[in-house]
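This document opens with one chain alone, in structure tokens, the form predicted alone.
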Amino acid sequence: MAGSDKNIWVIANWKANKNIQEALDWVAKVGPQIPKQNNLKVVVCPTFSVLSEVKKAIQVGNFPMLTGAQDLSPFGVGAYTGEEPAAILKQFVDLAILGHSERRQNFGETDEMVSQKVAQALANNITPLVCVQGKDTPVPDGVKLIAYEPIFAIGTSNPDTPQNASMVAKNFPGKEVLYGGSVTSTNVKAFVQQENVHGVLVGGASLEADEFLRIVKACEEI
């Protein structure tokens, strides 16, 4: 990337979506076409059904790419039905995102439960990527990967401003601030531009490869 020195990261957030073949299938597409720059760290966080197939793919591939968890179990091993705790998913992942809106909203995660599972990431060697509404959501020590992912945007077409995005990000001083939102291939030179911002959280437009890697391209051009 000419003239820039910083880490720009780009990571698919593919949600509740994609099963073991089509997954495999956007490996194979977007993989072979991601560029070997250091400070570019492209990560893909598919849903834990294919996590392990998606980690065999892109070692297979030698493609450089991370994968990571879209969450994690605020406890450790042991007999907590249906959670997936770090101490397992450390042979998957590099990168968990933590503390997602849609997890807020949806399944009632608090600030508290947060805090509980940066600290079983941070234990494993998992780095804790934490998603912040705003300049006030709390960020638990030792995390230095957030994501600003204000709640309009998510889903909406209506992404913030670059500009507001990285006043945003000016509040969190020493960490890496990455901006989610509706992110798209036309949108997402004007955030990574920005002197504050470290990259993209991509939801919707990291399901398809063809859009994921233009918006990887964008990047790359910085």
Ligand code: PEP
Given for the second form:
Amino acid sequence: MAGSDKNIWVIANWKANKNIQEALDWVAKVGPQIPKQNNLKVVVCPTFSVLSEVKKAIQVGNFPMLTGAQDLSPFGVGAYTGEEPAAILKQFVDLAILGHSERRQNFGETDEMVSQKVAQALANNITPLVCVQGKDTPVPDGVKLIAYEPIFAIGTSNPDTPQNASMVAKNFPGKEVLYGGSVTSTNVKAFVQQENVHGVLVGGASLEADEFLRIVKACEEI
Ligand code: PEP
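Previous: the form predicted alone; requested now: the form predicted together with this ligand:
Then the entire complex follows, led off by the chain already shown.
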């Protein structure tokens, strides 16, 4: 049981990886080993096309895991070809990662679009997890969960220091702030031990079931 009462989020961002079979193999391996602990929130964020299968597998296994999307549409339902509206996604997800730096860099996502997406998420009871790249990234009203993800640390094996992550987190009082960027089972504990850090958003290291489980177990002991 964790020594602290703070919520600890461990969120797997699979990015554009894993087909249905690979996703189900991961859930079958990880799901039964997630500790049932109220303050430990484990979330998996697959691609849109495998979300429903992942959700079903988690429900059938009764695993203590939530599901998230990696994005959602800034618009509602209607004539928006190719979009995934929150009003439909809410069947499958509890949370949505919004404003990830890969979306800002590769898809021209702006702060304005992020705030439209947040509004859609909130209107549909999906928890928005807004990624900030530093203390100056705007956070739309109503957001309670933030991931501090410095660009230099994403996918580089060059994480920020836990101390700096904690200092950045202090700029968002009243929010739960996670750290993301080259988190592994070796460094995760140093981040979540920081008073202001409420968990981690994990990209590359979440893809391998055993490594992800080591990350979760390290958080269980906080
Ligand atoms: C991410 O993409 O959100 C991320 C933190 O990636 P990685 O863990 O691979 O640095």
